[in-house]
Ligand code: UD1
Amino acid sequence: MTKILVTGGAGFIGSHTILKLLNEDYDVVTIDNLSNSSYEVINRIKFLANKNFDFIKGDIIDKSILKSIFSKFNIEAVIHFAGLKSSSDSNNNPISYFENNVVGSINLLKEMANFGIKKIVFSSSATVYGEPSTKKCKETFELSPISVYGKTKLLIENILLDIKFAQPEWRIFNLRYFNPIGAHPSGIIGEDPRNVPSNLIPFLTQVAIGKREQLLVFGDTYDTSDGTGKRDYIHVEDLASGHIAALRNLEKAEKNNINVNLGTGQSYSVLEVLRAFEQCSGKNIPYKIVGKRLGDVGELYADTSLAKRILGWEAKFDILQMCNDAWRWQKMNPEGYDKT
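Take the sequence just shown and give its structure alone, in the form predicted in complex with this ligand.
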């Protein structure tokens, strides 16, 4: 059986990806420090998959843990999610973002190299595009991330690119996610932000369930159909499938195509998402238009042609399915996972 090491497997995207890996008969070991997640997630994945997998509570900053994992398990490839992920938080805490994300990744890559493991799928983000002049983002665009978080993602992408240049036998995909939302259709795993949500959908679901009074819409003077920001929302289940497709197609990862967008290629405005969510939940969502959020762009969506060509992958779920599943998760888990 092929054993895949998943770093950060208790997180939102990691948990959905592990479940899909187990359902596709991959053998999994995951390391997570649970700094922004809960052990409960691991139990729920096992329940849904009706299968076991190895979980190690630990930090990729700690080289000795990585060494022991690579010594103990026969790892074939790595899917690397572990890292800090808040743009605003990153600007206030650059040192911890560079340490966790960049140093952590270097530790991981170094141990992979020591053990002769040269296959990795890296969790990058469309945030590396910054404020491109064209809304439809192509992987070949010049990159200029605005937040420290985005800079850490770009640095890691570049480190991986340099490794590939030096040692072409490495098989690498940097997957640039657009806006992952939704949840597993069972409602048993989903997105569980620890603090006040900064992303749109978790905030919306908390308004719908009565935890927050209203949604603040950040700006209505963008150059979009209704003036509110437009994004390429992608169902987390599609994203999880994208990782499986990347793993399966690692042999096709050449120097000129290791950066791949994962999005739907379509964008929706904040008000369009709000309406879709109202339709799915049957709830009226109060909202107020406020000023623009610093660092936000008007519109971004993915050029999905490379993902189709190289990975043979495209997103299947539409915005209503995304909202339906996010709402089911929130209703079934008003307080999220058990945090004890």
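Switch over from the form predicted in complex with this ligand to the form predicted on its own, please.
We keep it simple here and write out only the one chain, dropping partners and molecules.
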């Protein structure tokens, strides 16, 4: 039986995508090194789906593990999430990011080619745009990432693009997504960062639950409505649906349109998200303005027209639903996966 290989499947986006794959009757095998996730995620996906799937603990840096997976399972296509993902951390640890993200991806692609598997949906990022003069990002914009993380994503995109040009039979989508937040509506799976959160919503929810004293707002002098950074936030459930749509439409991935934005097409500032979260949670969230982080930009949001045209996909959930679901997850799992 053919399977979809999901790398990094125990992570925030990977876990929600696997659940949706299982619910839509795909067979799944996943590999994750659990460096920023927990095996409990796998148990909970199986519980929610009422289905089993194959899990391998391992790292895509390890070619022998990849080889054994492709030898053992009849893989039809790959959804590739595995990698380090913090823009700020990447600037402090560039070698780790290039090794994990770029070398790991090259290892994966080499083994895919060795086994004749030429279908991949890649988890890219809006950070590849850097800080464009036009805030509404089209896929055709010049790319100039300002964080090491963004540079690793662009490098992988370019590798995949070169593969596509050299071997047109490959079917590839680079999904450039914006800022995933929210959680599964059950509250059973969600975002559980191991260390101090580098993203807004998990930091907010940890303040609301009493785990942290206050939210740190990185900069209030951006050229935005209230001076804080503005982002296009997308519900993780919408993002998971986008991966299913990409998988189903891989045959449409021609050379000139393999890069596709996934977002809502609307941006919210940090303080706007904070107010929306306060409305949903009924909590007052104390915050402190601190210095800007290297690698952060003022405002970005997606032009989503290509995703609608090629994938037949668009985001459904608004910012209040995203905050509601994120808060439900945190209330049900105050200490995350490992201590509930």
